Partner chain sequence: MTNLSPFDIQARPNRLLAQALSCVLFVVCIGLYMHTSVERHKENAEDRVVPSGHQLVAGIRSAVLEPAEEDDYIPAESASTWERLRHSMIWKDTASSGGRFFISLALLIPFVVLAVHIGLFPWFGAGFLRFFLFFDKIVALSLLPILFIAFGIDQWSKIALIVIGVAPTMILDVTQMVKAVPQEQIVKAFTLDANNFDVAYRVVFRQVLPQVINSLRLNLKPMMLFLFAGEMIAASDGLAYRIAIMRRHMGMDVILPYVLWVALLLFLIDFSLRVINRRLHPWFQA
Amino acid sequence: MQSKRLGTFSLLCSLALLVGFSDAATASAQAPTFTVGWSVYAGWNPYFYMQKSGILKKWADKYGIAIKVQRFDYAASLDSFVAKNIDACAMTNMEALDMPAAAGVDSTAIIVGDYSNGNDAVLVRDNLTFQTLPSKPVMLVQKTVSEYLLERGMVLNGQQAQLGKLHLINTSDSDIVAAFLNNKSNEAVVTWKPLVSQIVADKSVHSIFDSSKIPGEIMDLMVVRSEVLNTPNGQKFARALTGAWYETIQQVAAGQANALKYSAAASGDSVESYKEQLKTTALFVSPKSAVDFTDGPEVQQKMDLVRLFCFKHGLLGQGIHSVDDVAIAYPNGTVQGNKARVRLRFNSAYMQAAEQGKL
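Would you be able to provide this chain's structure on its own in the form predicted alone?
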């Protein structure tokens, strides 16, 4: 039986702990707080490990801020970013154009994390080819890089004239695997890993085109609303997030056990499955490699293809009469489009700071 003395001591300790927790909660509540959205993808799963491991908190504490990480379905993450419910979001270069930029939300890519080098694929049953694909429904998440990849595959396989005959079925990334595999009448699907890996486990399914055929065209970015970035606390947020990213991704690339375990767990995968996904992800592990890519001419060449696709499909917003009406700015000062209408910016300054050890 517990003595009164011990009981009183326990009560005092409990009260002290409660006071301590209260002080910590108050301090946390007073810190500027930012929210990052991410969705399941090999190059973005490390955000789950970043939070789980305490790496993100360590960097946020360094700058006196708080950062939350929130998982979404991909389309929902973009909607939340456009609605300004979150401050930053993991997205591809194309979605950065056809969602926030098209909606008039000025955004800045502060981290170019990787490009898809086989992670995105066009998958078919029954020996379908690009020649016979227009006669079949194609499942994908519309207005995303899946649609871009499909069109690039058609064009590069001589089927540009058949593009208007494609029958696209918009399907959420959270539903697409089950919807495709559970109905054998579905013969074509376009998606990304780990969903691709789950689908091709069915031996009746194979890939007829993937993103390794268009290297560098599907980039994976961390994008921040420019109005957030252009504040003192927003700059602290960008520095903390960039520092946390490189510490995290270098652990993943080095094969650190927990980094792989939790990055895999983010999408319910095994470590072996996640390693397989990383093989088709061209990660910019070092800040220098990311800076060299972002500051080089290749990004502008790839983005020109992407912006023309978006304009052709009416993805740049209402009242847009020219591809130049939604402009893109690059670190060297170059602008693609009307300089008065810049909506997407590539900023390598935070990656450069990481490269120089100045974060």
Second form
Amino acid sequence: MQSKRLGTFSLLCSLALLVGFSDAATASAQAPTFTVGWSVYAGWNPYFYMQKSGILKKWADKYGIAIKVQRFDYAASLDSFVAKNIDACAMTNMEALDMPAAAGVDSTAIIVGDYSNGNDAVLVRDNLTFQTLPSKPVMLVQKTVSEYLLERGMVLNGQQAQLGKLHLINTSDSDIVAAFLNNKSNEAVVTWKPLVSQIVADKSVHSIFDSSKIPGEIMDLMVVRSEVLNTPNGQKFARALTGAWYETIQQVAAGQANALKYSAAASGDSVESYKEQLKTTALFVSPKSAVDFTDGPEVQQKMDLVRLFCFKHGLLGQGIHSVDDVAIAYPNGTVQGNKARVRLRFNSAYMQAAEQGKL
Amino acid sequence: MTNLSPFDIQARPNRLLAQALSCVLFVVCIGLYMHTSVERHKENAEDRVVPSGHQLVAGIRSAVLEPAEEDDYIPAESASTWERLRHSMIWKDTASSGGRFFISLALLIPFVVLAVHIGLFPWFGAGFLRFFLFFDKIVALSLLPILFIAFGIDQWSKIALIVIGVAPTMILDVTQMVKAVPQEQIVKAFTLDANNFDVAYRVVFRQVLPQVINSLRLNLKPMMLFLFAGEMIAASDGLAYRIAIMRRHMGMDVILPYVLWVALLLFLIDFSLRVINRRLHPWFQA
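Give me the form predicted together with the partner chain now, not the form predicted alone.
Next comes the full complex, this chain leading.
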């Protein structure tokens, strides 16, 4: 009796397994599917509209592939990308370097979508300045572009020697507004929009530094795993995604009502507030502007600052003993760092194809 | 011949077999981990998600022997291992988290005393019981913004989170224990000329104390959970702070040792409470 039960059980198990396998088999027989991850941010919200409006489907069909778009929390999207659960992900240049690239996942930025031109800011109460900041606690999400912005602000204001004296409090972005505003003894905070807008609504707080003073240093990229990009289907995927992106972003920039409405809805903002966020986001609306920026010499200077920051803060990992061990390759063939260890690539070919109308 | 049937209540594996069986799942877990790690490293030699043994050793070394990144301290070339240990990242984090943990533990004591009163004195019961019944169902984490206003973002908001999270449960639990003490004993103590406080502290409290300690042992993990939640949301030191920071660049080589270290600490606290309980109350059969 007993063994008979067990037999039935194992039969059921193997049946379940079989069903599972055949499911996977039929899926792979269909059009190749790719997944794009994105998270809430002014420059990335259009991905929500891109999917809703059918623009993405149109482009995917053109290339005979299927593209899924999935919304994540920012940190979770990066984790999934590094774990290879998704094929492409929206991220900043800093995280592209210190998450996938530093973890040995060879990554390629195919779209440089925008750079932060005031979206990130250092906010203070009273009349605090960079001179008096080091003695006060500063709330921010540590090891992100917020800390990078703070350090750049200190350096550009001649306070480089004081960097070590900063007292940082790592505060989750979900609670940073409440935690800062509710307590008058917190005097400084570094964060990004729309949180910045919520905080400066309090009249006693003002900005002393923002990312418009370091234009181009905080870039927002669409990053694809290089191993995906190196397959024929992966290239179709990159082409379809790039084509869909420029069609989408041009609608957003032109102020098309639905494009704005859905992009704003993606982060639960009003259209007004979303427009305000776009003002401090330097979008590369035309593929030409993005190509010019990516191919130009500036990108390399900016990335050099970022990679040194990452290395100094140990973001490249315990085992990395030289900043050159996580090398970056640029469209013109230059490599920043050790040529044998290229982990992050800027590739303007797809944006160029969009510029020439060849997608 | 040993009976080898696993579905026989009377069957008892011999000592050696029992020991071996208890290790099986550990070995399976470690094996699965190593397998995954090796597979992932074959594909990507720098994988950080499932660090290899080599990476783990390097992670442990830097956690145990090197100072935290935000500290100014630089160990002298000749610094002894003990000297390095005392200024290390893990020591610093353990000290600050441990401080918060034990302060909250101490703050639970008055609540236990209050619970004895609630269970025993009808006036206290009328005043407090319903309130704590209600408060017990409040999800403390969602109150965090209010805690920030009341306690600031330093030490005390985290301690308050732990106490608010755990105290109501403890109170209800202890109240139940007190109510379970047979009424006859209380009457008897009164007939032997005990006063109210004799009954409360020398008859009832003494009797429920071992159960209270057991209840505390069960609550250690929720306490740690609340501490972690608090430290991950806003902190500048602590075990969970480090894990939150390390997560930002996938420093699993440090996170995994930290997780095991926390597990060990919890086990040790639990174990010492159990030993104390057995020493103090040899008559109590748990």
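Residue numbers count along the first chain shown, from 1. Take the two forms, find the largest set of C-alpha atoms that superpose within 1.5 Å, and that set is the rigid core. Not measured: the values here are computed from a predicted model.
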### Message
Splitting the chain into two rigid parts between the two forms - does residue 79 land with residue 108?
### Response
yes
